[in-house]
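Presented as structure tokens, the chain that follows is alone, the form predicted on its own.
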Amino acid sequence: MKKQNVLVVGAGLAGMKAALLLANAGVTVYLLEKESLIGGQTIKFEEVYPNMECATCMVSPIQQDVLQNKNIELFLLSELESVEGETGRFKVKISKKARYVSLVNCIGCDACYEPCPVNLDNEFEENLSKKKAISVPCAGALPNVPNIDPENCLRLNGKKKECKACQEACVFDAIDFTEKDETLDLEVGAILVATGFDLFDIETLPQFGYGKFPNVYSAMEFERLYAQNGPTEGELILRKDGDLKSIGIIHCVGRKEQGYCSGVCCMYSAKFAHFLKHKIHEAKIYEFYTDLCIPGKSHQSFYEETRQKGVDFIHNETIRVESQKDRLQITYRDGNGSDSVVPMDMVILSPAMIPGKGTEQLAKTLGINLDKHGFFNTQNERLSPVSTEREGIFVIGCAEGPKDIPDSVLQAEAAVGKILASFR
């Protein structure tokens, strides 16, 4: 008889949805997440297109259900080390890092943060804010319990072994410096991979001025700038003169280098224009694209609505971001070979979606292949888009390739259906 336990690797939206569907069907789910919180990239968003819904309002109930479901065992700060066996009888080894903060005792009061003497860039906030060696990535993180970074904690890295600042500030006895990393052995009937995506490194393309000129932001930086739980609590970082009159959003950054269209950049770039028009009515918004990709029955109307707000969509063959007299400017060549220059107060770059960090190593651990773009390969992109060549191992969401939220959820449902059918 096959083991009716499932390992889900990745606790983003697709992984959480799959875990809940399996758990609600009576299956024991081991949900593995390398970060200290659940929710994935979606919890960085303020709104999601096409209805401009509150992203955290959409995701928070799912996160709560995951945390409370008795059939889901959550392993945070954990990674998959090895996989042996075959479908129905996989033996997996998991490495789980110490959190040094009790998920039971901690009430999320944040009294331990301020006393910590260490200040670090907050990677979750795209380095737009600082954090302590003990912290949660952002306001509203779930579980709302910090973890201690052992590499930067003065006590744990040995630079100041007597430091107990956070421990002394905690009245709930939640901090335990003696906690150790663990290795866990589990048996599962199937493995579902939902490790999400990263974004193309736009610093490798100097023509866009990222990291060189102020007020040039990546798409994810801009997401955090206008998020209410972000580093500025939704207040845009303005020019020195305090005015934003002209804003350029550049699509397809890295598309040529990656060799594929992510399929979602046009829509989330239009989302930015919606937000900016709502926030700064008089601002002039330009969307620069090499090719428009507007799939889905509701997406065309969202695009048309964006145009009706006065947003200019400009096709370009080549494009550069430059600085002239302390002001940005975009120089582009259109399809007719004509060159134009537009002054800008802010530029937002929409990069290609790429495989998540660690994808190549995880593929080796799982014994499955990657496609030519570096995403996990499936048996047949059209007829079997969630099954890998190794029976019993499935891949969903952006781990399989770039896609939006509805398509990620659809794949989660498909993979769960296959897994449940195999357990009969």
Given for the second form:
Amino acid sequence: MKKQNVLVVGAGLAGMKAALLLANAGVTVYLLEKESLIGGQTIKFEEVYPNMECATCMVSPIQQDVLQNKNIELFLLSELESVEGETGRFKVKISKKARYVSLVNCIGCDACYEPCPVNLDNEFEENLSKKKAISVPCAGALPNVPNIDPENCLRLNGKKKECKACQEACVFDAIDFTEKDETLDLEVGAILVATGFDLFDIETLPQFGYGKFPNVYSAMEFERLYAQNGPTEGELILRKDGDLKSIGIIHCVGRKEQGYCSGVCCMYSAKFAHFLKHKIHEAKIYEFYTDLCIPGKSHQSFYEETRQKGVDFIHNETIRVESQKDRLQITYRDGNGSDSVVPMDMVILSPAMIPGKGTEQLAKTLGINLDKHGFFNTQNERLSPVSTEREGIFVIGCAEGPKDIPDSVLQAEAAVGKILASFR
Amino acid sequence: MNGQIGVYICECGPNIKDRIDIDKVIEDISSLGDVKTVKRFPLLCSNDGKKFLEEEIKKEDLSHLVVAACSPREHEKTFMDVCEQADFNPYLFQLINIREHCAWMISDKNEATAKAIKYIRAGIRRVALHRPLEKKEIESIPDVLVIGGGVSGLEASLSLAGKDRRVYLVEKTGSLGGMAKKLSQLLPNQGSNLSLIDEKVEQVHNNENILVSTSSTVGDVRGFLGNFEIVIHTDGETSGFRKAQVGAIVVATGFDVFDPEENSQYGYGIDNVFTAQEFEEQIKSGNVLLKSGKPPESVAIIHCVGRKERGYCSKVCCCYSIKFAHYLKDNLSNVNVSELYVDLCLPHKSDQEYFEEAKKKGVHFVRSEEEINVNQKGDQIEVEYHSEGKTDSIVVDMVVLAPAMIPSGDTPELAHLLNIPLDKSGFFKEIHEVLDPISTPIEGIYIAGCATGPKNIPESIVQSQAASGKILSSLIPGEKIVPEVKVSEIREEFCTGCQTCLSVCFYGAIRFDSFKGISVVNEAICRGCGSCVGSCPSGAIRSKHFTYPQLYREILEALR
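Following the display of the form predicted on its own, present the structure of the form predicted in complex with its partner chain.
Below: every chain and molecule of the assembly, starting with the one above.
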């Protein structure tokens, strides 16, 4: 088999790493991403464990490499419509939504945001900030080019057809309201699925008080809250203002419901404690866990360091969050069956990783199976962990199941190994 | 010098134009010596801008090029590409960031303008000392050396070997298969059946592009990515050595297990206390029996043996301990099984279900602290443990210890031979734990499987396939490799031979020429980090694109 084009679905860290490695071998890569930017979930993190490195500093050179690589053709706001054929000759159809802003002309000066009259919740920021109908999701987004949300843009949704505030503000002639959604046909030899994960909906578990008590946060909300490029520029500004003397981090939220351990929550919860201890020295931090899952060779020392900083790790069998006289409190039952109560000012919930939205539909489109948890099924049982039952289609990263960044990167490189080996 | 420096200022739409007085900048810069021309352009990164720049380079017959625009992160590569398009050495170009550093930072236009002038002047002084740097191309050998014939080594060999790529597989024992061959069976999510491993061994033996050397070790390794020279020593009947050239090396030397005798509290040595490995053998033989020849009526499986001594969790022990419990419950009637664990580590999506099934079969899971004492009690064994502040004990017929995975014995020696580092636990150290978990500081040498730390079989296979991905992507038969251009060089006349640079070089790019008594940089390995430059007490080392005069003139001008 000769060198062929490869389709990578999902431009998170795994997808980007795979695309770059393939491109380096001279393969033409079509990189598909449903969002308007690349980088996936990793770019939302301020720091990553165990070395507390800045995630943006780690990922943005990779994003730049992807944007500048001549062998990578990027399709943003795009999704896979259909797949026909077989390995070596897949015919795929892609639907690409209009961006309404030219990736070539726009220089990312952000002059167009201010004049836009529409204010919206910013989902990328876990709704902790507002955005305009023309915007980038966060500072430092790559490509640094906004897109227009056609459902909320007054001109595009027909509520105020004459509005062209953004176009008037743009001196680079980058805004084009006439751009249309497109469908594209591509031919590829192999398909790599790197569509990532979502998080368990913690509102379905009322015992944790999320949505009811303002200062109960999800882990991802907390990631954005403490990110320098986040909505508060790294300041711990809570939904309900007050002293921060006591903070509880609850692990395993949704583990029982999902039926598996996500493998990463213990470590990122310890990362939060590191950060909080650094930010507010005198605060008391509690980690409530059912089992500590810290399987990396350097993870235990990270955990021990966290404990040495005075963070309390408490094993619990059951746990709930309530409010007592305007203050939060956590009630937990330990291994002996006795209950304890600890007052809290803030609670952070670490939810299970679950299959990404649209996984089921994508599996149908690709003609591959899901496992019982709804992740893509791979041929692990034949000791081929990134291959699916359909030859030429590979699944990598958290699309295959919960995992941390290095394991996602390794799967990306492994799938590239399989693909390049099949090309000779 | 009689320079012909061209300076081009990007307006970046209103971004620079409105906040910096570009006319004033041009007036100031034009007066400098060696500056041939200073021009402004609305948007240099646009297609029009790039074409303009390309034509200017040719038309003005420039010796050096300065572009004052945005951050190098944004467009340095764009303009370097323009240089190449214009047949102009891209290392004679310097990008000055007057947007992020001046226009966007300073609200006062006069101040922003003054700072931009300073930056551009500094850049001009620096670029005047730039010399053209040329890319080199080196022939490369696509063949690969794989060290270790366990699951990882087998997988790496199979995915790398092909009609245009030979693999030398070196295994220190007499046969292939490694530790996995010693198991009774695989986990259900790995397909249970061990014949998968045998199939891989057979495929390796049948592959004419894989040259297997068993009872062999690697005796010598020299060279760099694309060009390693190796020597393989073989003992035994076919004793001798083989020399070969390879382009890359995969280290897949696996692991050993913690010796529970190191700590008497685990009771190893008492009758009917076995290690997990011994227990695997018993299952394999189909006879799980006590010393008395009777089957056990009660078994305690102790997790985390050696965890506190080693300082890490080995990740796989919980699952294989559960596998033991399943076996006992399925094969011995009325056997009582207890698992004593510190924390259950079940990070794979199908692990928890496996655990819950064991619980349903009546296996007792007992949370205990790490302090555990195993003692003889008559014919039986007493296991004393602490849990939630209380001390408790159980008395059983048999104890199975699940010991930590530790680096394989020859790891330090091999690390020395390959010049790659170890981590604090004694495993091979990856160049970046998060982003590049199988690469080492030596380009072309990769580590796969348990040689970097404890992992299960599928994870080891992924690592080997990942190493193949890296090698297949970078060592393409018939294609040359292009090493870093901005490397260090050592000026022989100044080098005193103190060898400080050897100790700071992370990539092993410097060697000592004992005949001449000086250090020598291998430009094929150097990545231009500059550590040696800073460390050299006699100033003999120069970083080709960051020379002291270049930096000195730049800083001098900026501080003027």
